[in-house]
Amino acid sequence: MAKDFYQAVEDRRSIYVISDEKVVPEERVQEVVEFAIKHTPYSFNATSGRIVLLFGDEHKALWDLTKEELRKIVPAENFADTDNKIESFKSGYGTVLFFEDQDVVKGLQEQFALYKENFPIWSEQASGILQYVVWTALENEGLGATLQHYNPLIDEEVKQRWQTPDSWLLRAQMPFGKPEAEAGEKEFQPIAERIKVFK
């Protein structure tokens, strides 16, 4: 059952304990991801966002290759915690990979030279919005997710495995699955310290 907008925003949290038990069909996950990428706003309607959606063995392969890349840089005596963390992401049943197409960004820089310096910034802002829309939509479907950033460490392996164009810049990874534990308590800085209102 879909929640109202405010409830979905409030309930979206980082859920680290997930399983591969299906909450909704893979087709439904694909539908909400397609909806998000279609309707997320971009400056100049740039639509530079790109997504690779992984399920099953392909999802697991992402976290296996991430673990192997981390093994190269994390000391062996400290690797147990890293291994546990990666296995927690792998235990879900899918991952959303978020990219920004740099050819689109460069094209806009050439077309609108006056705003040249801004387009990379606007691209990152729009990517953040897309990630948030997908994350909230997944939560609305009863799925738990987190947002991870193992780029640029895994960029080359991802490009080779899933044949993404050179212009696609990996920005984030979002493993998801059935929530198996609640999110921790969240503290909020007083609103009065975070917003000014003038009338």
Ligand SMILES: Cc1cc2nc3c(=O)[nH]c(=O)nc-3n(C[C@H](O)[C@H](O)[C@H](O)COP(=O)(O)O)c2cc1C
The other form holds:
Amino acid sequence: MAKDFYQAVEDRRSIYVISDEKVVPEERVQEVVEFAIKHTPYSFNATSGRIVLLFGDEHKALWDLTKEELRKIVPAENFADTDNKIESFKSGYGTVLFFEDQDVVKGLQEQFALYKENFPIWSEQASGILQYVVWTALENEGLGATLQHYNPLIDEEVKQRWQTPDSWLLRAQMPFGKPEAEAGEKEFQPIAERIKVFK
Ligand SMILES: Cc1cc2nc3c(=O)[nH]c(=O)nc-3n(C[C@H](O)[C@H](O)[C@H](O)COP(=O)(O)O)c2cc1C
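To complete the pair, please output the form predicted together with the named molecule; the form predicted alone was given just before.
Let us now look at the entire complex, which starts with that chain.
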């Protein structure tokens, strides 16, 4: 049964230890990702968010190609840590790739010149909202996920392998799987320092 909204917000955490045991069917993951992209708001309702959803061997291929790109830039003596990290993402059973379609952003800039400078910013903000909705939805389904940023290092390889249009700009990667360890301790900066209320 779905959690209450506030509980889901509180329970969404970065879960780094994940496995590929299918606790949620792929069809259900696809359904919640589709729900998230449908209902996430965009400025002017111009939906520039794009997603590539990878499962199984396709998901593994992403982390293999990421590792190979990293191998080109990480000194060999430090590569073991990188290798472990990438293997931990690969241990899950899927990854959500988040893109923003730059053709949509450019179209808005042409159509509404007054807000020209805002559209790239709003596109990023809306992508963040989409990422958050997907992340929380995956958590709500009993999965563990993290948010990763190997773009732009992997952009070209991703484009070639999954044939994404040139206008799709990769913004984030979210590997997910069955949670195999609790999230780490998290410190909370006092709320009173972060919010002002006037009444
Ligand atoms: C915009 C943004 C970018 C982030 N980038 C990364 C990242 O590249 N790699 C990573 O492991 N975690 C990344 N995180 C996760 C944060 O480190 C994490 O959310 C934060 O420490 C709070 O922990 P929690 O997710 O468990 O609540 C990012 C989070 C946000 C919101």
